[in-house]
Structures are given as structure tokens and as C-alpha cells.
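Next up: just one chain, as C-alpha cells, the form predicted on its own.
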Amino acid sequence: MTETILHKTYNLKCIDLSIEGKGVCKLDGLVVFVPAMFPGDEGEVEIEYKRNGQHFGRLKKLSVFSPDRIEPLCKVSSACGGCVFQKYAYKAELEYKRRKVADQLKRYGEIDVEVLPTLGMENPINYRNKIQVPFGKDDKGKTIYGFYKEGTHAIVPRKECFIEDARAQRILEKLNDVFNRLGIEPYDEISETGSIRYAMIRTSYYKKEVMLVLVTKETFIPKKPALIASIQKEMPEVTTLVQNVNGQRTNVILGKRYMTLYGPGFIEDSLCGIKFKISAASFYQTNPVMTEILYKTAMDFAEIAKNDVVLDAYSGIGTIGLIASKRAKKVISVELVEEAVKDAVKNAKANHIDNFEAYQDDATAFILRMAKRKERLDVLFMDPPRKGSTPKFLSAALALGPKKIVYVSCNPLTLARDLKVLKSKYKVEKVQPVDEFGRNYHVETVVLLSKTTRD
């Protein structure tokens, strides 16, 4: 019985990395996943638990070091679990991501295609323009902030993070001091007491604008006027303060109610020459430098002609569609979230773009109607969530038959699954991984598909 190996220690060698960046070891033919182990590492591993038929271990001591192992910048990277590759050479990380995309396409999409080398950052630090940090208490009753330890709600305190915008670190430290000084309690999910659940900080890359969002249990915040005054005085870089109310017992961070406490309630940033207004609820890529590379790659793949009609599905605040509008005859943008569509319309007006139409609708329902009406479509941009697209959407896309499809994916597994459907009428021409999430196992991928059959 494999259960007899639990809580025992074995000398194991790491031979590969899993899709989630965990070390892959073998124990008498049994696969054991071990965080913070890299190919070439060897050492003592305790088998900690079994989940969904898979075994997971904890590295206790290294005896042989991987040639790609490095000293981490962050002292709490192992406890935090947010940066699984802090101890892994960046060049090796980029190759891992390329290989991961290739493996998923071959295994689940049955697509054996060359995957281009991953486009990476010059230095993958301080790139995140959005952070969401929980607040709690330490053993002495003082308010603290940090990250949840992987798989738990135990807060790992920290004062610096090497992947987030450096401005956010100062704001969090000052904010925590203000909470302690004013006696404003963090929310306790067991007793359901206290007020402050999270702080979300969004920063502009091209402007000196910062949004601070306080996520609270209820509308009332003790000493609210003093809190607002303290933030304005001690954190002058915060250009707008927003309160979000989330009274639910849930792991979802944001609730549905927002109140602007001062400032305009949004920040502005720029991508590929287009200005964007970003509200608290807006979806906006977290790495501004690599997002420009991601979208420029998508545009280069699409080769949009001046008479082309373009559809931007799963469009969010219209980022891809608005960038494409500079090249196309007409761009149609479809997004389900009402606030995002409103943002897209505002962004089009602010940039004086008049060949852009934004619709609030389910992308699948919208494209099905286009297919029924046999509307013309030259280029389809797809940027679905991690769960990927839907069979109905893919069927409608095949029926509509645009000349090109550019698929932007944040999940190689669902990308492979969807491409398997699309390849019945389309050829996978190019696959380009882009490192949006340096030091983490996630990877963005841009895929160009060209039509191979005539209707």
C-alpha cells in the first residue's frame, strides 16, 4: 500500500518539473511532487500527504544541487509559495515554460509544432502593477499583512516583495502602521469580527498614479475620517482611495459594492500607444512591460489589413480591440462584465477611436448570432479566462470562418484542448510563449491559426 510511505523520508532525485512548477521525483516507480526542487537536485524528502491519488513531499535537506539552482532574492519565498522559481535560474525558467507549452499541445491537443523560445524580461523584478494582500493578527495581537502560505489561510508576514511595484511596499507598511495606531481591526474569518479584509493596490506604469482599495467586511469602518486623513497625509502617492464591501464568507477577494472615498476612482495607464482608464474591478494585465510585448506579438501575428473586420472576444476593457483599431476597418468588442464594457467605451472615446464597437454579451451567444447571420469576419482575437473557451464558441468560430484566429492564452492545458477543436479547419502556424509572470509557473501564449478549408 502506498499509504505506508506517508511521513517517511527518502533520498530522491528531481528529474523534471510539473505543470505547476513542482519538482518531479520517482520512488520505486511512484511519482512524488516536491516544491522547491529542480531538475538535478537530490536530497532527503519526506512524503507529507496524498491528494487525488498523487503524492506530495517536502524537501528536508539537499545533498546534490541542480546546476540551475540560485540564491533567492526573497527570504520568505519558500514559506510564501508565490514565487516558485525564486531559486531557479531565469534562463532555465524560460525554457521550462517553452517546453511546458510544447508538451501540453502535443499531449492534449495532438499538435506537434515548433514552439518559439519564451520571450522574457531583462530582469524579472518589481513588475506587478496589482497586488491583493490579506490582513490579520500575529501572536501578540498586532495587525500584520503578508501572503497566505500555500494551501492555507495562515499569513506569512513580509515587508518587501521582489515582484511587485516598489511603491506598493511603502504604502502597505504605512497602512499597517495606521491600522495599528488607530486600532482598526483586521477581519477574523473564524470569529467574523474586525473590519479590514484586504488591501488591493493598482499602480500605473506610465503615470504617477496609484489606487488603494480597502476591502472591508461592511460599509462601516471605525475611525473612517481619521483613516482617510492619515492615508492622504502619509501616503501622498495614493491618488485615489476606494472602499470595496465584501460581507460574504468566501475566498473571493472583492465584493460587488464600491465606494470612492477620494480621487477619481480610477487610474490611467498606456499600452501600445492607447490610454486606458483602470477601475478597481477592471481586468488589466499585471506586467506592463511584457503586456506590450504580448499584444504587439498578437498584432504582428494577425497582420491586420486596413479593410479587415476584427472581433475581440472576451475583451475585458477592450485592450486588444482598441490596439487593433489603429490597423483595422472595424473592431467589434464583446465582454460579459458590464463595468468592463463601460470602461471600453470610455477608453475608445478618450483615444478618439470611432471604428470600435463594444457590446455587453456572452461571447459564445454573440458569435453564434454572427455565424447565423453569416456576417463577415477577417480576424478573430480570443483571450479567454483560464478555463478556456466553450465548445459552442469554438463551433461558432469554425462556422463563421475568419481568415485568421489569434488565440491569447494564460493556460496551456485549455489552450491545447481548444486548438484540438479548431485544427479541423485551421492550421497552427506560430506559437509564442510570453513570460508575463516571472518567477512563477504561469505562462501566456500567443497562437496564430490560419484557415485551411473553404466553406
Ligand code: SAH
Given for the second form:
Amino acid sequence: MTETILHKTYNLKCIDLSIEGKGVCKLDGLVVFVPAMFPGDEGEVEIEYKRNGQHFGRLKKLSVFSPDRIEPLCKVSSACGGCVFQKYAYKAELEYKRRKVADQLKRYGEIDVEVLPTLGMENPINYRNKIQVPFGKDDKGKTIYGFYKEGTHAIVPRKECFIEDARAQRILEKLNDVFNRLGIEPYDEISETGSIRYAMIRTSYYKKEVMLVLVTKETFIPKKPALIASIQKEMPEVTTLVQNVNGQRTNVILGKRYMTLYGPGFIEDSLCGIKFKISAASFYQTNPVMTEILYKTAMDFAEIAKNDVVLDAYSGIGTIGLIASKRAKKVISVELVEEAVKDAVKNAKANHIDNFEAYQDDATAFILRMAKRKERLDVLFMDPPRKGSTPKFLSAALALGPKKIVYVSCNPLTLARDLKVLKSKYKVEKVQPVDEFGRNYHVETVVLLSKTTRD
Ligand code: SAH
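Next block, the form predicted together with S-adenosyl-L-homocysteine, ref. the form predicted on its own:
The complete assembly is shown below, putting the previous chain first.
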């Protein structure tokens, strides 16, 4: 069948959205995924390719429009691919995210609970406080920045992005001008010449502070003093400049080595009334408006009592734990990345919080030790990376038996898998999706689990 349908065009109707926000169409019982097609759309679709047994198509012409289809703000969304929902009504996107969480919990967790309506933004534009862009050259040899064309390392130059912080975008433009003027070359993977690989910019939401990180092939950057002087003069918004060296041939953007070229090496921002110092290597949520809502939801769910001992696992720079410390007797946090733990310690001091302890460790190893020593734990916050937690972590959590577990997740699939384990002793009380990534298919979820057994 496959050979006969590839590169042919069919009239298809979109009936659903996949977990990556692609339109789902059916062709004689066969599923075809089509980007930028939404439920209710109907039109001509060319079947482009087959990957891992699944068919993918390209929408050529629409004949029936989904009632939720809108004019996109961004004209390059199809090429960029960052915003799968630029052409979809935001309200419909929020409902899609709610349904996605419910579906995954049912499918992978065998959990059939009501999922609350997704909390979203008023208007999901310019919300992202972190930009990372690759640098390269155009046909005329000029330095440009942009996004990688899907599946390649060719750079498509970009102008305005409606997701990222506007200040950061202006800095990027100026930085690119400086590179061209000084003749500082982007690194070229093929000829292995040049030095600049990426720029990363982090902006503070509440303060006028901006961090610029230049990711370079080696420590040496030609005309470094002139570069630093130009940035200081032409981009005074940049309050700290950091160099990161990444000599590896890899898709990972940041290398291991950081050098502060000026300023303190971190920026400060605040969340739920607590100040945070954020250095280049530390994880920090990218949507400041929705992060406050996310954490507030987590706190409301936890209902921490004055005498509670709280663990913040996978703590990053200690955001959740430090916010919780105002309500708890004691908060312990554990995080793998050393810089983030150092930030957490600094953050506790800066906020005059003395009932908070930050540990650098693997969260599983740490909680296993706590379980072995039968330490007291009343509330557990866990916010693991996309791959979720580990079976050992979960069994140690079950053994410690806190009265409540608040699971913050950025991946409903691994959330469902982990909840399936926890539900042996805990009831899934509330599931609240929060839209941290408007226009993208990712969704953040806060889950409240309360203990059902007495042991
Ligand atoms: N709760 C924080 C961070 C969440 S992101 C916040 O809201 O900002 C997940 C964090 O888990 C990252 O900081 C990552 O460095 C950390 N992490 C990843 N694997 C880990 C492990 N095995 N043990 C402890 N922390 C880990």
C-alpha cells in the first residue's frame, strides 16, 4: 500500500491532533499526520514520506476551513516549526492541551480523572525569557542568525518572533551587526573555521537585567576586547556577558565551560515574591507569567502546614522549595546541576530564608537515602525533566509516605507512567494543566496526590 500512496495527493479531512500538534487524517483506515491542519479542515494533502511506519503529509490546498483556524501573527511559522498552533485559536489550543493530558493519563497511567481546564495566558505573545539562536552565513558571506531549516543545519534568517522577549530580539540584531562589522566569523561545521556558534539571551521579567551568553568553538575569540567594548557600548541593556565554550560536534547548545566576561555572571528575577539569581547553566522556567501561576497552583495543592517537612526534588535553582519555605517548618531540595544548587544556596541567603537546605545529588540516590533512614517527609514536590522520574525514586517516595505529593510535569506521557506507580498508595486528586508554552504543543501539568493508606 505504502508505495502506491507516497507522493500522491488525496482529499483528506482532519479529525484530531497528535501529541505533537500535527493534524490527524485518515486515508482508508491509515493515519496520516499533517502539520498545520486542524480538526474540521479538509483539503488536498500530498503524502510526503513514511517514518517509523507512520505517514506524513503536506497540506497543499484547503477546501473546508476548521472553525478554529485563524490568521497567523507570524508569517514564517510553517518554515520555523517552533509554533505549531500559530494558525489555531488559542482557546482551542488550551482545550487540546487539556484533552491531551487526560488522554495520556488514561492510556499510559490507567487513570480516569477529570482534568481541569488549562490555565492559559491572556495573549500568548513575547512571553519567552530565553532565546537561543545559531549563527551562520548567507550566500553573500554575511553573518546571519535564525533557525535551522527542518532536518538540516542550514540557517533560515528570521526577523520578528512573536514568542520571544522583544528586548532580546533587538539585542540579537545589534550583536549580528557587530559581528559583521568586526569580521568575527560564525563557526562552520564543515570547514571547521570561525568561532561563534550560538547566542543565548536571558531576560529578567521584573528587573532591567539581561544576560548574553556567547557560545564559541574555543576559548579564543578574535578581537575579543573590541567585541566586549562594542557590546557594552551598543547594548547597555546587557548587564552581564558570559562566554560558553562548546568544542563538541553535537546538537547540544551549551558546553561545560563558562567564563564571565563582565557583570556578575547572573541575572536576577523574582517569582511569587521571592528573588532569584539565575546563572547561565541553571534551568529556569521560560514563561515568567505562567510560571508564577504554575507555582501558585502547586502551593495551593500542597496546603503546607506550619510543621511540615518538605522535599523539593529536581529543584533547579530552588524555585519551588524557596516559595514553599515561607509556609513550612523545613525544606530540603535536591538537584543534579552544581551551578543550579549554588544558585539555590545564594537565593536562600538573599531572601533571608534559613529553613532551606540545598543538596547536589541525583534525586533518586538522595531520596533512597532518606527512605533508608526513614526520615520524616510530609510533602513531596517533584518536577523531573521530560524523561520523568525513576522506578527507584518512586518506590522510595512510596516508602517515605508523605501525606501529599505534588508532581509538576512537562511531559504527560512520563507523568502518566509515574502516576501509575504512585497510585498504589495515593489518590490522584487534582490535575491542572498550565500553558507555559503558548503556540507550541508542550504542556505543563500540576498533579495533587494524597495518601490513601495509613502505613
Ligand atoms: N523545579 C525547577 C526545575 C525543574 S526542571 C523549576 O521549576 O525551575 C528539572 C530539573 O531537574 C533540572 O534543573 C535538571 O537539572 C534536574 N535534574 C535532571 N536530572 C536529575 C537527577 N537525576 N537528579 C536531580 N536533578 C535532576
